[in-house]
Every structure is written in structure tokens, then in C-alpha cells.
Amino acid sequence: MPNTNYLQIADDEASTTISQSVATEGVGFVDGKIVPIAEARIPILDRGFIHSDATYDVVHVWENHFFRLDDHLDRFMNGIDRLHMSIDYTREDIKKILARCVVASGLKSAYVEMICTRGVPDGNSRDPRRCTNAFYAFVVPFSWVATPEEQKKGVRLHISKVERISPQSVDPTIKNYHWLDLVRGQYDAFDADADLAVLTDRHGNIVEGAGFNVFTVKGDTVATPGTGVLKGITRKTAIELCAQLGLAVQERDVPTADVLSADEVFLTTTAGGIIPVRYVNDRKIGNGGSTTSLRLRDLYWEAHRDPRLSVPVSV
């Protein structure tokens, strides 16, 4: 018999009827409509696809609450403006679209992405000003950079020899899809039997990995790269939590040697929160413990109950 467990979503711009068993795999918002993720498509000539000419942001939903949604929207809207793009949806429109997508999916914990692409050019023009910018969104089950089970075993980080794209070439503070250097670095990590890779800049300083920022702990001082990185929202949260614990935070250059000699190392990411690192380049970090990192991780998940940071999904 056909599945009759349907969920209705409707507003001025979009309406959809999606089988709940299909929706829990994820949904997309394309051309003003909410559709099953398997049916979400963009035009093949969209410059976002063929030229990586796009910006995006990812907010997560945990226990049916958006975490720091306004911070993610601030960064997303700023990226659109700095890339000389515009969309027909207001900030409040986007909030409603994301919420409707989450409700349509039926997911209580989810990975929610909003995207603005340059769009399809007018005729054969190469002039980006003649493109109609496009907005897309999608919701899929929550994604982990390192699962809780992997974190218990200890995340193994590899410092790749691949150099991160220069911030003078691609501004990392505008979230973008220029990830080929990060992908190359991840294959270095696979070759080294590590879980994740972090890249360096031209001077050998640690910068960032694929979707995460890096922190070191030395005594009561915490350090994280201050330039050449995306200023992650989880990174921001970690800095705020460090202040609660009375830890001094330095946003500065972080040489490789500082990582290898640190008492602790941890990662921050929307896809998993605050993640302790046990090994870097097969070297155990400190005494192998992660006291500060674990305290920060606990505070991070506690922050999800703070109504100033966590808002319910509602339509």
C-alpha cells in the first residue's frame, strides 16, 4: 500500500506534500518549493556549480532548536553582500524557509544549509552582473565531523603539507566551496592513517581543516589562528566559553610546533561541536588527557539550552 503519512507545508511562495518516510532523508528548497532531497536540483549552468561562485552557511538543529541561527544569518547575509549578490528573500523570509524545511523533514536534529549562487548567466555572457542570483536550502540528518564514539577513542589529526588557499586569493571569512585543497589534505590524512587533516599557510602556520577550526591549550592560555580562516560560529562559542572558565584566548599565528607541544588540542565545528584531539601526526598530545577540552565540550552542549542562543523551530 502507498505511504499515506504526509506532511503539508504551505505559504505564499511554496507548498509541498512529501511522504514522511522520504522526507526524513532530507528536503531541499529549490525554485520556491520544498521537495525531497533526492529531487533537489540546480541548473547545470549555474555559476555556483561550474565556477564555485557561491556562498553558503550551515546552522544546526538540535532537539528541534536552531543553535545561534542569527549568527549564521549575519555571516550569510554579509557574504552575499560582499560578493555583490542579492536575493529576493529577506532575512525573515529565510528563517521561515529554513523552519518549514526542518518541519517538512520531520528531523529533530539536522544539518541545515542555506546557499546563494551567482546563478545562470544571461545568454552566453561571461559578465557575472548579468546573472540572476539564486537561493537554495536543504535539510539533512545531523552530520558529524567526528562522532561521539570516535571522540571517545581520540581523534587523530594530521598536519598536511598541502597549503591552504591564500586569503589574498579567496577570502576565507566568506564561507565558500573552494575545498579542493582541503580535500587533498584529507587524502594526506587517510594516507597517514589519521581521521582529519589541518592545512597550513605559506609560512607553516596552522590554519583550518575541512569545516573546522583548531585550538591549542597551554596552561591557562588557549590559542587559535586569527587570520586565514573562516571565523566559525562554534569557534566564536568556544572563545566565549573559555572566558567563562577564566582562560585567556589568543587569536594569532599558530606555528606547527605550538600544536605538537600543546597540553591539549581541540577542534570546533557546527558538525559536532567541540572535539578533543588525542594525536597529531602520531604524537600523543600532552599526557593524552583532554580536561579543558572536555569541560568546554560539556559547556557547549549545555549552551543549547540557553534561550539566548537556541530558538525553537516553529512555522
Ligand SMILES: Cc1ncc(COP(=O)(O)O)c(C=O)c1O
Contents of the next structure:
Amino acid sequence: MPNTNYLQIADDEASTTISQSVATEGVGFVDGKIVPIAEARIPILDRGFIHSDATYDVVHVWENHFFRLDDHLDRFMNGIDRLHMSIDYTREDIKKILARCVVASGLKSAYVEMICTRGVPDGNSRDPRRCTNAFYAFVVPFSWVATPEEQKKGVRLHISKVERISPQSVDPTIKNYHWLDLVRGQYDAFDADADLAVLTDRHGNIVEGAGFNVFTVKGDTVATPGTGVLKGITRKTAIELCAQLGLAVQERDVPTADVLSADEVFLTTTAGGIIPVRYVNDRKIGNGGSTTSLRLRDLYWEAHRDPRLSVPVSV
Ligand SMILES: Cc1ncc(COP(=O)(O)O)c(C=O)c1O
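Switch from the form predicted alone, shown above, to the form predicted in complex with the ligand and output its structure.
To see the whole picture, the full complex is given below, headed by that same chain.
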């Protein structure tokens, strides 16, 4: 029997109690209501589902604090705007909804996704302007691109021959669900006995992988693709931390050869932070050490105690 005792976020902001049955598997926010994740459903005709006509963002909660929430909201609101979408909720409303979802889940560390879809068309119309855009969110336990144990063993990265969808077709700086190329790359990686794939652009420069950006370290210089990628919030943090360490950062084209000859390679993602890579295409990177990457990883987790970046989850 469906549970009806959910936290309601009504227009007037009146809320009821949080259901005891809302489990730590997560919660969803659909149609203005917080529901258990297993009951969070979207309409099948929502163009977000049938055409990937959507934008989204993922912020994480670590030890009961949102990390860089304002940066994630800036990127999300900008994406909504650039896709000619709009939602009834203000930025402050979204903050409140996300915090309520986290509290409802009971999770202290979590993966928090906010989504804006084109929505369901009016009647049989094919005109995207005749849709009411929808806002959804969900909170699930923190999820890792590579778990701390996998990171310890050393991540194996595969440079896939799959070309990332052109930025002239889908703007990668608007966070989107065009992932079929990334998923193809993942299968390439599995075939090559690797953990993760990074895709290339049409000129053979590396771009990004399924949920992460890529950096190389050579001497005192760190490089990361400057275009054709999502401007990750973790990428931003890594760039700031490199500056703190006195490393030069180049945002530029990164040819495959630079990755193979790098002293170190690391990945950045909300889902796991700064992840050192040990192998690329079966080749051990540098001398197999990850001094700079590990230093950056430590600083990244220390930054979670900086009140300018971490804000408590409070409703
Ligand atoms: C394609 C892509 N690139 C990079 C990233 C990393 O971005 P962030 O550091 O904001 O998580 C993501 C995150 O999901 C992504 O989907």
C-alpha cells in the first residue's frame, strides 16, 4: 500500500511531518512532494525522459554539509536559462527543498541531484514552448566514481576511441543527459579490463568521462581540457588548490600523448573528489606514484571544513 504520510512542500511552504518510513535508500521530490526514492516517478511523456530535454546538477552532502552549493546552483540556473526553460521555484526555494530532502532521508553524506525537464507537452503538440517545465530532485547515499578502496588499488583509465558528442551539437557546459557516447566508452573500458573511460574529441584530444574531468601533471604544471567539457565544480576546486600549491594550471587542448607521458593523471568529480589514476591503457603512469594528486586529494577533503565552501544542511 502506498505511503501517503510524506513531507509536503506546498506552495504556501506549509509542511507536514517527515514520514518514519522514508528510508535511507533515499527520497525523491516530485510534484511538490517528498516521497521514498522507490516511489519517485516522472510522467512517461516528459520530454526530459523521451528526448533528454533536460538539465541537472549534482551537489554532495558530506558530514551533514553541502559542498559548494552556490556553485552548483549557479551552473544549474544558468543551464535552465540557456535551454529556454523556467521553473516556479526560486534559488532559495531550491536550497530549502534540497535541505528538506536530505533531512527527510536521514543521510549525513549524500548525492543530491536537482533536475529541470522540458516537461509534458500540452496536448499532442511537438512544440517545446508548449510544455510546462518541471523540477525534480532526489537524494541517495553518496556515490563514488571510484570508491576509496578502488582508489587505493589505483584506477585504470582507458582512452576510448569513441568521440565525445561535439560541443557544436550539445553544449557540454550545460550539464546534460547525453550520455550514450560516455556509456559506449565505459563498455570499451570494460573490454580493455579498465575501470573508467575518457573520451576524445575529433582531433584526438582527451575531453571527459562519465561524470568526471581529467587532469595531467608534468613537473610543476597541471593541464586540463579547456573546452569541450563540463566545467566541473570539482575541477574548479582542483584548479584553486593547484594555485595554493604553487602549480601552474593550463586549461588547453590535452592530446592523448600528453596523458600517456604525464607524471601523474587524476580525475575530478563530485562523486568521489580527486581520484588518482595509476594506469592509462595498460601503461603505468609516471613511476606509479601520485604525490601531487594525493596532496590535492587531501586538500580537497580538508576544504570540506572551510565554511566558505561548506554550509550546514538546515531547514
Ligand atoms: C560529463 C561530466 N563531466 C564532468 C563532471 C564533473 O563535474 P563535477 O565536478 O561538477 O561533479 C560531470 C559530473 O557529473 C559530468 O557529468
